[in-house]
Each structure stands twice: as structure tokens, then as C-alpha cells.
Amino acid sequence: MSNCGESKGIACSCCGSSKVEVEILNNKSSKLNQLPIAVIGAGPVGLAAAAHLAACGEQFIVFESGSSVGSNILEWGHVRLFSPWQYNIDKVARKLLNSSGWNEPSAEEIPTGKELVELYLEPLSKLPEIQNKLYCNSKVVSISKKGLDKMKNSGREKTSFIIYVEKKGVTERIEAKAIIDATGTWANPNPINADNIWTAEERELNQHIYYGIPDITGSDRERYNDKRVAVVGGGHSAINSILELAQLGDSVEIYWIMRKQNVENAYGGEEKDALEARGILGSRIHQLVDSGQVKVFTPFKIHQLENQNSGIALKGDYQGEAFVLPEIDEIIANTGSRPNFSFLREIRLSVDPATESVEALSPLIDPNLHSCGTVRPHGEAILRQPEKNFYIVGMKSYGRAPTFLMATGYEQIRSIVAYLSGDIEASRIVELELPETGVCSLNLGAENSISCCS
């Protein structure tokens, strides 16, 4: 008689499982390994994942909700990054592109968002190793474990992921052995409400609110000409918007609304900044404020919007007193963004309650302690989730923290793909070369605008 009870599936005393159960698990594991790794999002980090997976000979599939790669970036395509090309191109992606005869941009030049897509992401997506595995207009609406809800433990790590993907109104179910979520945060802006709460009034007035960086001197020019415009936010994106509004001349009234205690906090190091371009940014906005061309309201905490006959009224607390700023025609919201976890409700996640970043990553990126240049390299071990072989990477891994750099995301990908490919030692070695001051975002005018490098 067998000790493990082959015929009846009696539990083995040494492992607690029957031989039948062990065979089933081994069979499931074999089938699981034959499935592809799914990448969600075809921006810089998502396509870097595709490049690394292709180089490792892994089966993979990439889903992009937009009509093209880099679709979120194209929304600020007129904006120029802080970082030059040398920090914007993944090393493995570069090797694949160079082998195809790609004309690499000059390392020291600083691209616009549109150039980033057209000169790098599009050629990368058209490589034969990637092209047939990339699906645009494919929105991931939910992810689960095959046949298991979030509470089920038994056999969970040996069970494939099921991805629900909407394509042209039809929902498909796709199996995968691992998932890399590189969906970013750009499509989920924060409200202008000082308590970070979406109100019915703000949603109703969204036809007069632009969330992001409009093409003020280009396609959106008429929207802001001869208008009273409020720019809400105290970071580089807000400064970008103001510098472009100023180019429209005196016909535009510019109101800068911030929660900072004083406007000087937004200027940065100016001529003392180790990054000259960032210093120029601070100096130019300083000059505009001093000239009176930009009217500053800070600290101004917006609590309510009201649609009046003369325009939008912004109601809230200004310097500790109740205040109403009336007759605003247009609002540009540069208040940051947040990750979308709605399609991950059936996935076991570890998310920091404050930053909404990957929980183990939060102490390394907390914007109260770090700038983008002081974030240390990190890889698979930091980014792994309780759900085995599920990873959140790129800007989304940082949650609401604005300290992300593309180069950091590329190192995340290198480490994760090494781990998924079985090279555990390589996954543990994380290295990243960045200037000590970081490479974040900027605006130098119509031809030299700026954005975060995510």
C-alpha cells in the first residue's frame, strides 16, 4: 500500500497533500508558465517592459487604452521635458532600436512630449519583437484570479490572472501568468477643492476647467484670449501654464491660486539652482509676479465653486479669512493626479495610506522628505505585491508623490523582468545614475515648455 494513498487521494503525512492534488498543482503550474506576461499601458515604462520581456525571450502582451502608444503624453505633446534624451531612453530599448537602424536623438537635447512619442515610443512599438503583441484601443476594466475571488487562498499562487479587456464595446477575457501595471496617473487628476474632494459643482463646471497643461499658445489659444483665467497649483505645471498665458499679452488676466504660505516658495533656487533650466523657470515666474502681470492669491484654499452670470466664483479661505474671487472665465487645474485602483478591486494590494504608492516604496519617495533627485534606486523586492507576480510600476507606483522620473521606472522594469525571467540575482542589484538635483520639469516659453518626466 502506498504511503501517499494514490488511489484515494489520502493526505500524505509529510506534505499534507495527496498525490492526486500534487499532480494537479504541478499540471496547473506547467500550464501557467506557458501563459504570457501582461503589461498594461504603452507609455515609456510600459514599452520598456515590452522591450525587456522581448530581450529575455518571454511571451508577453501589451494593452493600451488609447488609440496609440504614449496617448497620455500626447495630451501635453507641446510641452518640453526637463530631462534630456539621455535620461528618457531605456537601455534595452535602445539596443533593440539601434539594431533596427534607428536614428537616435542627440543625448543632450530636451524633447517635447510629442517628440518623445514620435522619435522614441512609436519606433519602439513598431519593432517586430513588440508590434504584434501590442493592442491599442484596449481598455483593461478589471483583473482577477481565474475562478477565485479576493478572499480565496487555496491554490492562489498557482492560478492565472484573468484580465477583462474592452475592445470596441466587446469584453474579452485574457489569461496571464504575471501582470505589470504601468497605467500611470495622468488620466486621474486631483480636483481643485482644497480638501481634495470632488464636488457636484466642480463636475458641472468642468467645461470651464482644464485639468493638465493646455496648448495655450497653439490649439487652445482662443479659449484663453481676452479671458480672466485662474491657474490653481503651486508646482511646475502651474508655472508652465502661467508662462504661456503671459505670452498672450495684456488681454488675459492671470490669477495664480496656491495653498503655499507665500509665493516665494514656488520660485525654487533661481540663479542658485544646480539645474540652470529650472533656475530660469523660477526667475521668469518671479519677474512676472513682481511686474503685476500675475495676481497671486496665497494661501487660498478653495472650498466651493459657484456658476454666476458674470462667470465662476471661487469661494474659500484666503489668508485665514472667508473670501470670494468672482468673474473667472476659465480655470486651469494643475493640482496633481492620483492612481486609479478601481479595476484592481479583486487583486490583493499593499498600498500606502498617505501617498497611495506601493507601500514599501513610500518612505523612499515621500515628497515631504524627497525630491526626484534624492529618490534611491529600487526594484522588484520593494515593488512586489501580496498578489504574487503582480506589480505596479512607473508613475502609478509612486501614487500621489510627484517625485517620479522615467529613468527610475526603467530600473524598476529591469529588476522585475529579471525576476520574472528567473534571474533572481540580477533582480536584486539596482543601480541608477541621476544628477544629484534630479531632473523634474520646466517651462522656458512657447518653444521651450515643460512637464514632469513621467
Ligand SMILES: Cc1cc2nc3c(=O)[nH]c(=O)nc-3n(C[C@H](O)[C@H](O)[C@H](O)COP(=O)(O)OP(=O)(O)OC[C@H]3O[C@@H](n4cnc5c(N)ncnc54)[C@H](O)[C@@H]3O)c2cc1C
Contents of the next structure:
Amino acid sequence: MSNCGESKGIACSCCGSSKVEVEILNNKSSKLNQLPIAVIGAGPVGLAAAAHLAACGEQFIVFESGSSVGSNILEWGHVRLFSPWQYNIDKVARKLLNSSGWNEPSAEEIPTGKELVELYLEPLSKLPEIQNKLYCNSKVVSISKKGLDKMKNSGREKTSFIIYVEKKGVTERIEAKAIIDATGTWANPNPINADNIWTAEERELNQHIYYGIPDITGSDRERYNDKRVAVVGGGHSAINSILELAQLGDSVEIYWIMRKQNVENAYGGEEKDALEARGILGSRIHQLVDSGQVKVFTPFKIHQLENQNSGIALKGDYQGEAFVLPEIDEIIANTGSRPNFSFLREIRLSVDPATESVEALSPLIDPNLHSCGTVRPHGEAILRQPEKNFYIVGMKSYGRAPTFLMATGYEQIRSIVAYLSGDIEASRIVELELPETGVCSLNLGAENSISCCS
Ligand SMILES: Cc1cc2nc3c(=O)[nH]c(=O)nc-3n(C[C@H](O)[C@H](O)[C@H](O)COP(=O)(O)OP(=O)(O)OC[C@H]3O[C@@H](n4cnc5c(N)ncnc54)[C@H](O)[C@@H]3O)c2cc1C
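Moving from the form predicted on its own to the form predicted in complex with the ligand:
Full complex below, order starting with the chain above.
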């Protein structure tokens, strides 16, 4: 399959930056087709975009809000993934890395988030083809069409994008001919409120609520030792949190709160899961629940939180009746995340009303019908937005659906970069081999769908 040929070798020999890029950063206007393609976010998908763009000899620039690449992943760096290295490395990135003498991790081993960043994303970001085009501590806060109102049609496609980037308190305007938004969803967690509404009480109690997967057996041990802890959510993040809490011993009281009809729906494919590590997680939590070490409340829909003297009371509807779970010290919220569209307010977007995924992608990924392993390969045509040359990719392209796999994102990138580089034929051929999960090939409905990562 085409990867758009060889690099055109545009980097300046003294500093590594291309001339066009330097002009852009100095805010001088340039002709549209000389402008770079901007990638927002340096997670695995954004960096895969950088690798493909470099391999195609395209001008590009990458903005990352964190202080390093893979910033979102480092927040759950202690957690082991469920897919082995063979599914986690983009093919073009591998090629570039191998030509630089990289030590490729063993295909069958399963990395932690930290290892994914240290052994793959960091070396990738340091390649000379990418390093000087990557700007960390650079948060994209707005994108617009240069000087054009959102309602204005005339000349729209020939007008460049303007990106507002905040760097150390200073806002810069950067011009680009195309944009690939790979900003993920991790930084925008859902609340624990069952109606998915952020309430004032929940915000006020946030010193007792951890959104994500704390390092329970490591740096966060003291926070959870000897405590009554409620874990809210029915996906793999919740399972990870509970398995770690259980390692602290019997002094921790663990309450597992879900909206699922019954706890069996959370176990997933277990031994039938083609991703063995994910299947093992399901089996281990199954055993823990059977042993009674974890007290399960499902379906429990939390409507209210109350800070009482003896702890936090969770109020809501448990199995159809009004119910209060009192005396909780700490809450771990593993209720998924949602995309942030606030900085895309001036861009013409097509987003599915239910999943908040890219609209045309929704039927392919709908968690009512699909899990990670049954998503059909898709590329540029499906990901196209009404705003020409603007794409949402990676985790964010799935919106609220928790079924994203990196391998899917890499194929999205291959197709989009081929298209932007003029190789339309290559952009249309989409291929993807994903690991099957034991349950996801069946139509089990949303209640039973596997939550791969939420
Ligand atoms: C616990 C867990 C385990 C997972 N395990 C697997 C697995 O085993 N296999 C698998 O295939 N997938 C797994 N996933 C799912 C998924 O592949 C990862 O979440 C992956 O990190 C998504 O990559 P991404 O590049 O789309 O987004 P992210 O990795 O979230 O990267 C987005 C980047 O954009 C940056 N950013 C955000 N906003 C801005 C902004 N405004 N301006 C500039 N930069 C910005 C962020 O700082 C971040 O670095 C897992 C997810 C989780 C949470």
C-alpha cells in the first residue's frame, strides 16, 4: 500500500526547521498550498500522523498541550494495556524508527502506558524528521478560517485555517492548510451522576473523587489504604481500579457501582477474548466478586452526593428503589469521557447526536452493536468533515464510544495523509486487522457491549 513515496527533504540543514514553517511561526502570510498541515495532539495517533506526513515529505507542525508527548497516557502510565506491542505501533512510524537503530519491543509483550510512551512515542518524537516540528506546552484554544465567518461560503475552501495556540501565557496565530485533530478525550471525563450532568455538589467534592485510574499500589496508596472506596463505572478502567484496590488487602472496603442490569455484563469475553490480557481482567474481577471482597451495586443510578460527617453519601436509584449508600471516603470515577468541541466552535462540524463521534463513523462503531474488534476499517472518506481538510481522528473520532483501538487510528491516519498528499487511490483502500473479542461479534446490545478503555 502506498505511503506516498519518499520524503521530499525540505528541512533546513542548520536548524531542522523548514523555511515555510519559520515564516508561519513569524506570522507572515503564505500561499495556501505552501502552508503546513497542523496536527493537534501528540498521543499515539497524532504522532502517527507526524510519521506519515514526514514519510510523504509534507510540511507539518504538531502542537501538544502537555509538557511531553503522550501526556494523556502518562496519566494512566502505571496501567498495563491489553493489546500487545504488535497492535500498538504504527507501520510507518516503525519503519522510520527502525532506520534510526531503534530497539523494537517484542511483538507479544504487553506494555504499560508508561512503557508505551518511553519505548515508542518518545523515540518517535525525537526522530529528526519530527523533533523540530513538534511543539510541547502548546495548547490549541481555537481554530477558525482566516478572516471568515462560519456562515460565509464564498472562498471558504481556498482559505487557510488559523490556529490560536497558547504557549506560556502568550497566544500565537498559526496558519495551516489542513488540520488533523488528534486531541483524544481523556482530559474530559464524564461525571458520576447517572444523568451525565455535572452538578455543583460533584464539583465541590472533587478532592474525594479521582477521575481516571489512580496509582493505587504506588504513589496513591495512602489515599486508599484503610478506606471505604466506591468505584463507579463498568468498563476496563473500573476493573483495573478494583483489582488494584483489592491488592491493598481486606482493610479496604470496595463498592462497585454500575448502571448495568447485572454484574455478569461487565466481565466481557473472559477466556473467549482474543486479547488475552483483557480476558484475564474479566476473569479476575469475576473471581473477586464471587469471593465477596467487592460489594456490587447494580444497576445503581447516582443522582446526588452529600458530604456527611461520617463520609460521602451516594443517593440515587438502586434496582428501581430510592437508595442511599452512606459513609464512602473516596470515589473513583471510571465513567468514560467525552470529546471537547469548544475550540472547534468556528469550524463546520458533522458530529453524531448520540455518540458524538464523527457522524459517518457512528454506525460503524455504535457501542449498541460493536466492540473494538468488530469495527470495520475506515478512512478519509468516512472521516471527512463539512470543513474541507479538517479531520477528527483517534480516540476523539469515536466521541463517547469507548471502543477505540490505536490500530484503528493508525489506519485512519494512513488514509487521510494519503488523501492530503494527493494519493486518492491509496486513501480509498482501507485495511485493518483487529483482534476479536469473545463477545463483540454478537449483537448483545449496549448493556453488554465491551467498554475497551472507559
Ligand atoms: C486505561 C486505558 C487503556 C487502554 N488500552 C488500550 C490498548 O490496550 N490498546 C489500544 O489499542 N487502545 C487502548 N486504549 C485506548 C486508546 O488507544 C488510547 O486512549 C490512546 O491513547 C488514544 O490515542 P489518541 O492519540 O487518540 O489520544 P491521546 O492519547 O489521548 O492523545 C491526545 C493528546 O492530545 C493532547 N491535547 C489535548 N488537547 C489538546 C489541545 N487543545 N492542544 C494541544 N494538544 C492537546 C493531549 O495532551 C494528548 O497528549 C486504552 C485507553 C485507556 C484509557
